[in-house]
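A lone chain, given as C-alpha cells: the form predicted on its own.
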Amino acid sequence: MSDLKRYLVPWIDQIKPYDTEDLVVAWSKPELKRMMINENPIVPSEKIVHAITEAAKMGNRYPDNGPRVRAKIAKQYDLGPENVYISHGSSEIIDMVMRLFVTPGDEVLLPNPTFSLYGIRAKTVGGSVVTVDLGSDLQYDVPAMLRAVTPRTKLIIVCTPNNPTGDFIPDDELMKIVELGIPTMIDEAYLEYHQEHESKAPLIRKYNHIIVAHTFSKAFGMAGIRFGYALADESLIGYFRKMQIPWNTSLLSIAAAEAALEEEEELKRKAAYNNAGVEYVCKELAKIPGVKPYFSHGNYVMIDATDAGVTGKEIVEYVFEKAGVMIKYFAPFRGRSGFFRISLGTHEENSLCVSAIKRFFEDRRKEK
C-alpha cells in the first residue's frame, strides 16, 4: 500500500468537510419536514419544468457558456454579458475566489457566524481563516474587521443579508471594507427576498476587486438544479474563465435559469410567501418568555433561547423527536448556548414547528 501522506497536500487533515448528513436523513425519510438548510419549499413552476424537459432532449450535446442567460442577467444590473460568470450554484463561485486569490498561509477574513462553506473552501487551498465575531446584537462589527486586516489578508467575504443572522451590512460600513482595495466577495444569495434593497453590483464599475455573487437556490427555488452567477469587472471575469472547469453549467440548469428570469411575478410570489413566514415565526416565538427571534431578510430565522434557560441543541432534538421537523442548532456564541435556526417551510410546516417549540417549553414548565 502506498503512503498517501507523502503525496497529499499537508493541510488536508485540517479540513472538515461541509456536513450534508442531514440531507441524507431527509432524503431517506420523506415524511420529515426539511427546515434546516435554507431551501425554498415551493416547487419549480411548470414553465421551468418544461424548459428543463426540452433541454434534456438535447442532452447529447455539450452546452455553450450561456450567452443568452448571461445577457438577461447583465441587463438586470445595466451591465454587459462580459461582466457575468455563470456557475454551478454560488458554491462554485466561493471555491473559485479561494483558488484565484489564496495560497498557503494567506488570510481570508470572515464574520462569525456566517456561512460555513467560506471557511472550509479557504482551508482547502491552505488559507488561514480569520474570523471576527459579530457584535452582541448580531450586527457586523466592521471596526473590528478593519483591525483584523493584515498584510497577509488576500480576501474578505461579506454575506448580506448574512446567514444565519439575516441582517444587511449598512452601506457606509460596507464601503469602509471596499475602500481597502482587497479582493472582496459580496454574497447576495438571499437578496431576492427583499428586492427593495439594491444590489451592490454597481460597485464593480468603479472597483475591479469586487465580486458580487448570486444563486438561484434560494428565492428562485432551484437548489437542486444548481445555478448561480458572479458579477465582476471584465478582467476579473477573464480570470474566472481561466480557472473554470469546462461545461460547469448544464443545458438543463441554463434552460431553467432562463425560464426563471422571465417569471418576475412568480419570484415576487415566492418572496412574499417566505416573508410572511418570517413574520409569523418571529411574532409567535417572541411570545415565549426568554426566547428572542432575530428578524431575518433571508429564508431563515435565528433564535436565541439562552435566557429561557435552555440550549439550542435541546430544542432541536425535541422538535425532531416529537414533530419530525429538522431544524439546526449553533455552537455557543458570546457565552450564549441557546442559538438555533429555522429555515422557513410551507405555512403548515412553520405552524407545526412553532407549535412543537411552544410544546417544548410547556413540557418543561410541567416538569418543574
Ligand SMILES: Cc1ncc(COP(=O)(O)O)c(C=O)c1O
Second form
Amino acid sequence: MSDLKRYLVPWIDQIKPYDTEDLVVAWSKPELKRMMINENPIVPSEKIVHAITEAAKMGNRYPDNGPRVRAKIAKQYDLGPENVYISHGSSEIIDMVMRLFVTPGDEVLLPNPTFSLYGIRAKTVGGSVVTVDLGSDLQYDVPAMLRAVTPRTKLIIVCTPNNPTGDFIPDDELMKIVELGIPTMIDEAYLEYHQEHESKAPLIRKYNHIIVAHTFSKAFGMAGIRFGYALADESLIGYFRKMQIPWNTSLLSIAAAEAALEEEEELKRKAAYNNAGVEYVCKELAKIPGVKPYFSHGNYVMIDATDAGVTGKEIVEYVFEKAGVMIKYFAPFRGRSGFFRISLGTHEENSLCVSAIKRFFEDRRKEK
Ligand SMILES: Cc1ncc(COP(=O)(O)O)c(C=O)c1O
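After the form predicted on its own, can we look at the form predicted together with the named molecule?
Below, the chain from earlier opens the complete complex, with every other chain and molecule after it.
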C-alpha cells in the first residue's frame, strides 16, 4: 500500500465534503417529504422534458458552449453572450471562483451563516475561510466584513438573498464591498422568486472584479438537470474559459435551459406558488409563542425557536419521526440554538410540516 499522505495535497484533512446523506435517505424513501435542501416541489414542464428527450437523440455528439442559450441569457440583462459562462449548476461557478483566485493560505471572506458550499470549496484549494457573523437581525454586518479584510483576502462572497436567512443585502452596503476592488461573487441563486428585485448584473459593466452567479435549480425547478451561469466582464469570462473543464454543461441541460427560458409564465407561476408558501409558513409559525420565522425572499424560511426554550435539532428530529418531514437545523448562532430551516414544499407538505411543528409544542406543553 502506498503512503498516500505523501502525495495528497497537504490541506486534504481540512476538507469536510458537502454532506449529501439526507439526499440518499430521501431518494431511498420517496414517501418522505423533502423540505431540507431548497428544491422546487414542482416537476419540470412537458416542454422541458420534450427538449431534453430531443437533445438526447443527439447524445452521441459533444455539446458546444451553448451560444444560443448564452445569447438568450445575455439579452435578459442587456449584456452580450461574451459576458455569460454556462455551468453545471451554480456550484460550479462557486468552485470556479475558488480555483481562479485562491491559493493556499489566501482568505475567502463569507457571511455566517450562509450556503455551506462556499467554505467547503474554498478549503478544497487550500483557502482559509474567514466568516463574519450576520447581525442580531440576521442582516449583513458590512462594517464587520470591511474590518475583516486583510491583504490576503482574495475573494468575497455575497449571497443575496442569503441562504438560509432570506434577506437581501442593501444596495449601499453592497457597494461598500464592491468598491474594495477585491473579486466578489454575488450569488443571486434565489432572485427569480422575486423578479421585482433587480439583479446586480449591471455592475459587471463597470467593475471587472464582480461575478454574478445564477442557477436554474431554484425558481426554474431544475436542480437535478443541472444548469447555472455566471455573468462577468468579458476578460474575466476569458479566465473562466482557461479553467473550464470542456463540455461542463451537457447537451441535455443546455436544451432544458433554453426551453425553460421560453416559459416566462411558468417561472412566474412557480415563484408565486413558492411565495404563497413562504407567507403561509411565516404566518402560521409566528402564532407559536417564542417562535420567530424570518420572512424570506427564497424558497426557504429560517426560524428561531430559542425563546420557546427548544433547540432546532429537537424540532427537526420530531417532525422527521412523527411526520416523515425532512427539514434542517443550524449550528448555534449568537448564543441561540433554536435555528432551523424549512424549504418550501407543495402546499400540502407545508401544511403537514407546520402541523407537525405545532404538535411538537403541544406535546411539550402536555409533558410539563
Ligand atoms: C445560495 C446558493 N447558491 C448556489 C447553490 C447551488 O445550486 P446549484 O449548484 O444547484 O445551481 C445553492 C443551493 O442550495 C444555494 O443555496
